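Next up: a single chain in structure tokens, the form predicted on its own.
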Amino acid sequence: MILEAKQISKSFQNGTKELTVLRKLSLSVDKGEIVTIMGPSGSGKSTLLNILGTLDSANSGTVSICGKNVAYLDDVSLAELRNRHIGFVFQFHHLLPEFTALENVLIPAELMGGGHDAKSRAKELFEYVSLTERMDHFPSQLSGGERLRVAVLRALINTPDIILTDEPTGNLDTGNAERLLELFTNICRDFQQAMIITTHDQHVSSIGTRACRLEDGILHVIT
């Protein structure tokens, strides 16, 4: 199992009044598993990712990565394990615009202190995705779909456990859209990669092998 969340729950204060926005959830996910969760806007979904990827903490409940319950690692362990077993994909692609394509895509392996290995896998990507001729390029020469693929390379590059995205296609057209749902399914067949992925859309949603909704707080499988 690479990750396991337990009766999550968390709420925001809104002036006097509690928001409560998930309630007692549950997940756990797999090697090579596409955990789809979908819902609405203002449902959560960002939230639970960022509670998943350790950037924000429950109210109560359990987050285990790999093994390791989050709650009892200090700040640079927890920054060790988020970079060394975590990748992350957003709605918005978050590339440096002043480093080129290659040189964003190696960020979190310098952070690791990655050399030689890390330039060698990073060209193996790049040539996976069928952009090696755009490396150099900086994001502001590349099209919105590149830029989203690159990105995608960023969260291969430490070959992490697990890949969180949130609402990856909302800024795409229809054919970039498709082709970045395709490199998923690839990326997860091919590197046993596992995946979740918060969407709006249930075309999206359907590549998932596993299915979720996210309503009222609460998570229920759809498949």
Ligand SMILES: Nc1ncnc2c1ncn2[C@@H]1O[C@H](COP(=O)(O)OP(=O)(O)OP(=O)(O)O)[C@@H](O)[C@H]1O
Second form
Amino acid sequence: MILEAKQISKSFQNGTKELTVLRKLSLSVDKGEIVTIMGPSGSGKSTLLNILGTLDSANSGTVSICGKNVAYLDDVSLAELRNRHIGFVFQFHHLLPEFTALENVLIPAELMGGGHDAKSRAKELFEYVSLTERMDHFPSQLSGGERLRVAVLRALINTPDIILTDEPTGNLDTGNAERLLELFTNICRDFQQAMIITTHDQHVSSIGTRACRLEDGILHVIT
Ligand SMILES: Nc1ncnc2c1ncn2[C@@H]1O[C@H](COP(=O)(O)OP(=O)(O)OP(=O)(O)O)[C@@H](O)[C@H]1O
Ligand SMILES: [Mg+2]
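Structure of the form predicted in complex with the ligand, please, following the form predicted on its own?
Expanding to the full complex; the earlier chain stays at the top.
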């Protein structure tokens, strides 16, 4: 099992009011699985994804990545675990504007001390998404869809065990959204890559090998 979350609960304190977002939620994800999590705005999708990605912590329950309970890790080990095992793709891609597409993709590899191998892998990845021609462009010179595909490559460069992506198509037109979903499906098939995608879009939800709905803090499996 690549990711295992057990009995996750999360509440936020707003003044005197307590807002419970997740209620004893459990989820496991295996190799090659695409889990989609659909829910309306405010249902807790980002909160859940941040907890699964160890960017936030739950009030109770456990998260294990590749068999390691993340609660036992200090900040340095946690950062290393994230960089090694998890790839993140956000709707606002967070590419660094002063670096080229290729350089952006190489950043996570450099943090791991990867040299020549990383560069040739990056070039293969650019070829895989038909963006070889755009490798030396800066983010400002790319379309929204191209930027997101570059962000996907950046998430893939360290061969993560799981990719977490929060409403990835939210900002894209239909054509680019379709291309991104196709890329996700291909990546999961070709690299046996596990992935969790949050969305409020029924169509995005349908690409999941397992589609879930987040409602009242509980995850319901639809298919
Ligand atoms: N740091 C915080 N402090 C207080 N309340 C928060 C905090 N973060 C999120 N919330 C609340 O928790 C609920 C879930 O938020 P979350 O961002 O996870 O929803 P979401 O499903 O991702 O929504 P969207 O589709 O709009 O992105 C919301 O009601 C939100 O206001
Ligand atoms: Mg959100």
